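The chain that follows stands alone, in the form predicted on its own, written as structure tokens.
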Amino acid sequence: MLLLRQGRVVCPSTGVDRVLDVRVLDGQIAEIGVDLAAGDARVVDCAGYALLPAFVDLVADLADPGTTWREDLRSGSLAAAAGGFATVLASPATDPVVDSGAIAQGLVDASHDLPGARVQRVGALTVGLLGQELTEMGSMLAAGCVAIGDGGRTVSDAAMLHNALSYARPFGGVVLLRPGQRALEARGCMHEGQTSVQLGLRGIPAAAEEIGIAMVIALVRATKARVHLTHVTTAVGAELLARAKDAGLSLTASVPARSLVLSDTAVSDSGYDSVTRLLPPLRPEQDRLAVCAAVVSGVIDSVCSDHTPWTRVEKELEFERAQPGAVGLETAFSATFTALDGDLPRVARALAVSPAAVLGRTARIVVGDVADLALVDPGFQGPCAPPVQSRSSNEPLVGHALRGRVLATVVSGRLIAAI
């Protein structure tokens, strides 16, 4: 039994924002009130800190099975908990790809009893994530997958994507898609713009993402499928999304936390450090500001970690040759809290309430609910530290001044210290 004493309880789902005690018993929230008796509970002093619904991450590559030297289920679970996440969805981009019910069942079984956050599985949209043949989505959902997705490999063939969304709709699950155009992304390594020209690096135009978003919007309108766009990072992309929502389409979206605080000048400021080689790439400042505003307004529903671990072997190369991606589970809260100017209710909505809703769930602090909580220190300010729990260290935010930090996460009643 736990008693979380005198924390600022912030729960957007109920409108609660006040200092309270929270008792946790048998994995559930048993009591919420003022000056609750300790009894034989383990008391955690939360004075000066805040209790939020624990976070839900829709976009993470845990690299297990197949490339566990990058990350494995155990380290990914601990990294997620260190970042305030109680639930993390693992990409189907593994070896083997999660593209059948049999593979999905084995990985769902292997994801039980992890020491940190619970890891849930996303099934592949196409066989081998090759964009050529549809998977048996129903069998993967029946085996325990909670969503279907492209694993960050964009499906640029409109006919194939139309068929995939039409096929997915009757199963009722959400489809996770990264909007993009492979042909426009194939040769670039950063955002195409003034900074890429100055650095002499091939660029990826914003049009790649914007064309992808426009195509998905048209196909959602045609198929009525439920789609979540996993990476919206441009001002035009946010505008397209806003118009689609105004039209009543069943479309939600997220943005990587790092894209809320870093712009494309981070590539030059870092001296071409390949840790800033990302996909989608970091965007110019005007896009960063527009995307932050879209999160505040709710046009972009949620923030994800976009956790993509790589070892030094895969990252310490010439910028163009390095693998794209960065870890982000342990820094997503601080990046979001910094970008949203310390607005804890909005942070809780973006990291917990909205991504949970994408999965048809609730994230709230209510008596009787599962005890998934994040204990955070909103007063902390300092340079971002390297990852502690992840097996990889490709974190572009290291050294950047951020606000807030996660102190501990409660997952189904288990207290997991983050620091």
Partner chain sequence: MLGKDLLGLRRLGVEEITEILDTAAHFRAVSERRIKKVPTLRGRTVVTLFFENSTRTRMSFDLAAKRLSADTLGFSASTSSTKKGETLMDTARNIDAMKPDAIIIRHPCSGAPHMLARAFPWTVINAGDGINEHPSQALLDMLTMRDHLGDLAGRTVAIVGDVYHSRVARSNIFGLRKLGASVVLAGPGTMCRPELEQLGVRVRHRIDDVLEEADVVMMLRIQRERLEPGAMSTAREYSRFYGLDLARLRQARPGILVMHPGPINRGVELSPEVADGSQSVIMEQVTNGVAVRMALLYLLLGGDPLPAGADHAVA
The other form holds:
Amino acid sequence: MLLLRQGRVVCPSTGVDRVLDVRVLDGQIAEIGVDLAAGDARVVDCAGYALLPAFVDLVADLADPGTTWREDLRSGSLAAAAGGFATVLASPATDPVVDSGAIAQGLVDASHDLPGARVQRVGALTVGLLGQELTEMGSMLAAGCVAIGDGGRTVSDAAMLHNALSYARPFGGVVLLRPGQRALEARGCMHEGQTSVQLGLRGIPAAAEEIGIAMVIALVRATKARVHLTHVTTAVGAELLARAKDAGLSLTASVPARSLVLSDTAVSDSGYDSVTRLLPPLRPEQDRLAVCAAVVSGVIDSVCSDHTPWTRVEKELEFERAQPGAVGLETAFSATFTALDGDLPRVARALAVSPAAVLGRTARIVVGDVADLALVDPGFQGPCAPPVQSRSSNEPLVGHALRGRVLATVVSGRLIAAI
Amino acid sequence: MLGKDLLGLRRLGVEEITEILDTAAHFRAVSERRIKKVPTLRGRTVVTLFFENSTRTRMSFDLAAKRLSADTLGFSASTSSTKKGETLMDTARNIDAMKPDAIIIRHPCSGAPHMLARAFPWTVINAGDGINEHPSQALLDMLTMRDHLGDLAGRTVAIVGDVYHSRVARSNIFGLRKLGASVVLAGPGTMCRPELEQLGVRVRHRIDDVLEEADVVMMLRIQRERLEPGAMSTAREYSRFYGLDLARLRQARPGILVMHPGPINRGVELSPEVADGSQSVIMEQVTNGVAVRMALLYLLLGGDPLPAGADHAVA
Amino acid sequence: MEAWRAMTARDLDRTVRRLADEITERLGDADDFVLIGIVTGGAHLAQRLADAVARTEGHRPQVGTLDITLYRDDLYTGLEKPTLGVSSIPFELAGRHVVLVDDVLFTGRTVRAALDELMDFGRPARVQLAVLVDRGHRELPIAADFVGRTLGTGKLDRVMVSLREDGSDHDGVQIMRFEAPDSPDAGAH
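Coords for the form predicted in complex with its partner chain, given the form predicted on its own:
To see the whole picture, the full complex is given below, headed by that same chain.
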């Protein structure tokens, strides 16, 4: 039994935004009110802090099974909880790839009873993530996978994607797609533009993402599949998305939290440090600002962690040889809060309400709902600290001035301190 | 004053570039003596760490170090453990354990020298990284231009060819712009992209578009290994629009300098008569290369705080 | 700290003439020796000595310069890096009689460096040393063959030779004293 006292309760779904006490009992929210009696509950003084519905992450690579030196279910679950997430979707990009009903069943069963956030599985869209053959989507969803997608890999072949979306639609699961164009992305290692020209690094044209988004929009229109675009990071991409939504297309999208605060000059500032190598790459300032605006306007409804842990083995290499990606579970809230200028209802919507809706769920602070809560300190300011719970430390935000931090996460009524 | 390393010309100031060129001019004299060696860097160890084949740059650095009495040690990727999967950082840690004073590195990845410079205390000299920079080549090019033209401010240098993938071109652009020269580029659309204008240069197309105004024309080598497939048409078409031959040279300013970083693809970017002609300063470039590299080693290594006991001033 | 003039312009001029006389007296005709000055002060003095010889003998000896920067033994001591000067010996050294010229003889390290460099240019028959000022405090077994003036100095003192060729508005030698000339090998000989 838990009594969260005097926190600012921010629940965009119900419109509540005021200081209240919240009682948690048997994994559920039991009572919300003013001056609730403590009884024998454990009291957490939340005065000065805020209580948000706990976050839901649609995009995270937890590396388990296969490359557990980078991350494992336990460390990934703890890292997610340290970042305010109660639910994290694990990418199918594991070894073996989650691309059959049997593999999915085994992994769903193995993902219970974790010490932090609950981990749920995404089943692959194409066998081996190779973009050539359809997976057993139906069996994977039946086994407990909550979405279908190829993780960070992009399906560039239009005919293949058309088939995959057509096949996925009747099963009902949402399809997570990273928009991109493989051949163009293979050509470079950072955003092609002023900074890449200055640094002499081969560039990936923004066209790669734009083509990917345009293709997905056309195919969603054709197949009526339920699609969520992960990683929308360009101004033109956000504009394409806005136009598609205006035209009545049902399509949701997310952006990695770090892309809201970092731009491609991080590559030059770091002196070619591979920690800044990402896919999609960091974008110029004008794209960053456009994407922030798109999150504010709701065109991009969700923010994800895009957690991609790599250790020294994969990162202590020449920039163009290092694996792209960065961790992000433990910093997603601070980055989002900073980028959205401290607007807590908007942060709650982007990190909790909208991603939950993508999965057909709610994220609310309402009596009777599962007690998934994030306790945050909106007054905190300081340089971003290195990750603590993740097994990897490839975090380009370290040292960056950020606002706000997560103090604790409640997962099904269980309180997990973050600091 | 130069810092610990020479990674490129992008971040160097006019004073530093001028200091290097002035010093190099002095070092040319050493190579003309009967005993072409001075004891300046006696007891210092210079390692050349080349992950790409290059005979001339490596020889030039090697000779420069030897003429300054440094001990030199060569490390080739083809004969070393990198073939067995050792990472650059692990290779560097091994070399570090042998206590070098400077490492001269050539590497196919842009930014590789920067990575070593950040991680280790010794001097790092970039001898070419990916498509990024080749500062010593640009410095010797600028020294050669200065020999013939004097002050480079207000001069126009045309760079023709695959500028996008050329570290020589990029270092020259950074350096020449700092010295006040104007740079104009010509080349195929895949190699001379408009975004290069962000480096403060003008981008044109055919060689005929730039030849008339140029005091210097620098012809780049076509490096098919750096081009992605489909980025170039035939050599014949290349030569027709971007190659330099005698007929074209006649339309240029009298006294125009023809430069090439070598090795030349004769008949593609440069016709043999032009390469060996009176306007060509290609061999001077090679001579100046040794002097520039001696100057770099002297300026970067010559003044380090070092061993206890060497505390006497000369009077 | 105190500073005073150790040699006036007239002293300096007279000393140069006397050194020139001594050199010709001992070494013979201007064709029999060459003067090589150490950059920068010594190089200017070598020219003045050559001029003085020319005035008295009617014939000017050949003059070269040595910049010893690349031969110094203190490049690694964290001092500011000296600018490179020009070493120019536009004649054959083998078999010649060389008079090395410097302005101030102090520790002897400059002369050591100059000798090393000289040998890299060729193999002279004989090398002698002429200096305007010998201020003592030798750290190497080196002595001058022709000395303009011996000055007692403290080890930390600075001896400054001003020459018009260097852009100075006058000729002369000044001592800036930082300690008394009390060490045993200092002082007037």
